[in-house]
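The form predicted alone is given below as one chain in structure tokens.
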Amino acid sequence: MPIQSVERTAAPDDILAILKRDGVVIIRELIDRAAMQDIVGKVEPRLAERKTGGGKFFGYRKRSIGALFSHGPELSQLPLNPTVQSLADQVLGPSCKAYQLHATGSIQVWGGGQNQPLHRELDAYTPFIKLNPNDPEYILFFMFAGSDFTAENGATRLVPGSHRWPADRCAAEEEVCQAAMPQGSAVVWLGKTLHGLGTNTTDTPRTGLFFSFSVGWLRQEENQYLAVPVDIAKELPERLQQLLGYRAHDTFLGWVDGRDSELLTRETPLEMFEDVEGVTY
């Protein structure tokens, strides 16, 4: 079964369809070149600050960064991106009162490696959450094409279908397809679809930028706080600072002193934080 895609123009609600039935989309062009391009540019100095590596896991030829949203406030566009969000909303909403950024990051991968086993976002709580697939989503994770993604220069590999599976059932080479995407372009999965980085056999490198989002109420696989620590929240849209976790899911979830954690980031006045129906903080 290949990777389905979609134009940016497609409907939500059709891009869901897609999503839940597979386990993967891909939509085209969702941010154009040129701001992919200066957003790229935003990460790549500090990607090449970093050696080629990253052992068996990662197929050995890879570079990293974490701290997405720490390189600039242009960055903000890819998670607050309208289709992003209304795929959010739609996956994980009805598991949480609000969802956060998970983890997030930029991976390049550099011709000589090998493919990475594949595996699923869902693996960081085994076994304290089971591969169950009639259980609701926890994580959404997005993949944004930095560079062209092609089979010759590593795109990552995912075997749509996937999410339904029992989690002692392993892919065949047949089951397995490749995300080939022109720049700009995001690979959407669930967190019980199979995956992992490919093998580049090109003399480029490939490019990468990533975030997953997960329920409000799971620990995040990223410590967004540090992370993006408060000094740096502060200049970051609003919603982006709720998104890293500067806010508390519900009432009594990341609560900071009696008050919302989003205090930290915004100024308010501590009077609208008086007892509210007889709960005395």
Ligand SMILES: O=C(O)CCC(=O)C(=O)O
Contents of the next structure:
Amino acid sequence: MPIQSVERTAAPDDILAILKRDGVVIIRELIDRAAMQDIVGKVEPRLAERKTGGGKFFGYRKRSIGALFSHGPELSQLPLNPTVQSLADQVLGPSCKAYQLHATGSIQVWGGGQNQPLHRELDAYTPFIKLNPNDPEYILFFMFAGSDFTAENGATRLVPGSHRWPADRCAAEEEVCQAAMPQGSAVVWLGKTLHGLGTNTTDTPRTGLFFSFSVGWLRQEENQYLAVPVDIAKELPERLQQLLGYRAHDTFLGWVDGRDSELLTRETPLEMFEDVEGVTY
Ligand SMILES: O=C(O)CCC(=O)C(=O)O
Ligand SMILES: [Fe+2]
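Can you switch from the form predicted alone and show the form predicted in complex with the named molecule instead?
So here's everything in the complex, that chain up top.
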């Protein structure tokens, strides 16, 4: 079964239905090539400073950076894209009061490596969260094509339907599909979906820009407060500050000095707890 792809004009409910059914969906040209080229121009100099490697888990030939949103305000349009936000609202909204950025970065795949072992983003919580297809979604992953993604240059390998599999089922090679898509497109997958980067057999790198979201009550995979410290976060759109974690989850998670952590990025901080009956801090 190939990965189903839709145009960016597709109805959000139709995109969501495919994502829930298959555990993965491609949204073609979600942002324009020109906008993506501008974004790639911000991260390529940083990638060029990195060594190619990554060991077996990354197929030996990746170059990567994290802290995606510290590399310029142009990057903000990716997580704030209305289709991205609408999918995250619907997938993660039912299992939290607010979702957050979980891990962010850019991964280049250079020629001559190997496939990454198939894995699930949920694996980071093993053995504390056991894979259960009936559990709510905790993680949602977006991979944008910074260059064209092709079968030859290491487009992400994904296993449609594997979000419903038991933990011990392995994917046969014919069950693996590649997210071939033009620059500016995004492939979206659930935290329970098996995937991994592919092998690049060409002589130009494949460049991906990724971020994941998780429910706001879970430990973020990448420490967003160190990745995007307050002084950089202050310059970003307010919604992105919140997604980075500069906001309490509901009332009692993520406070600082007895107040909502939004106070760190705002001139006039919001007070909290004062109106919560029966609580004294
Ligand atoms: O770069 C890719 O295509 C996927 C990378 C990935 O899944 C990971 O690093 O966890
Ligand atoms: Fe992954």
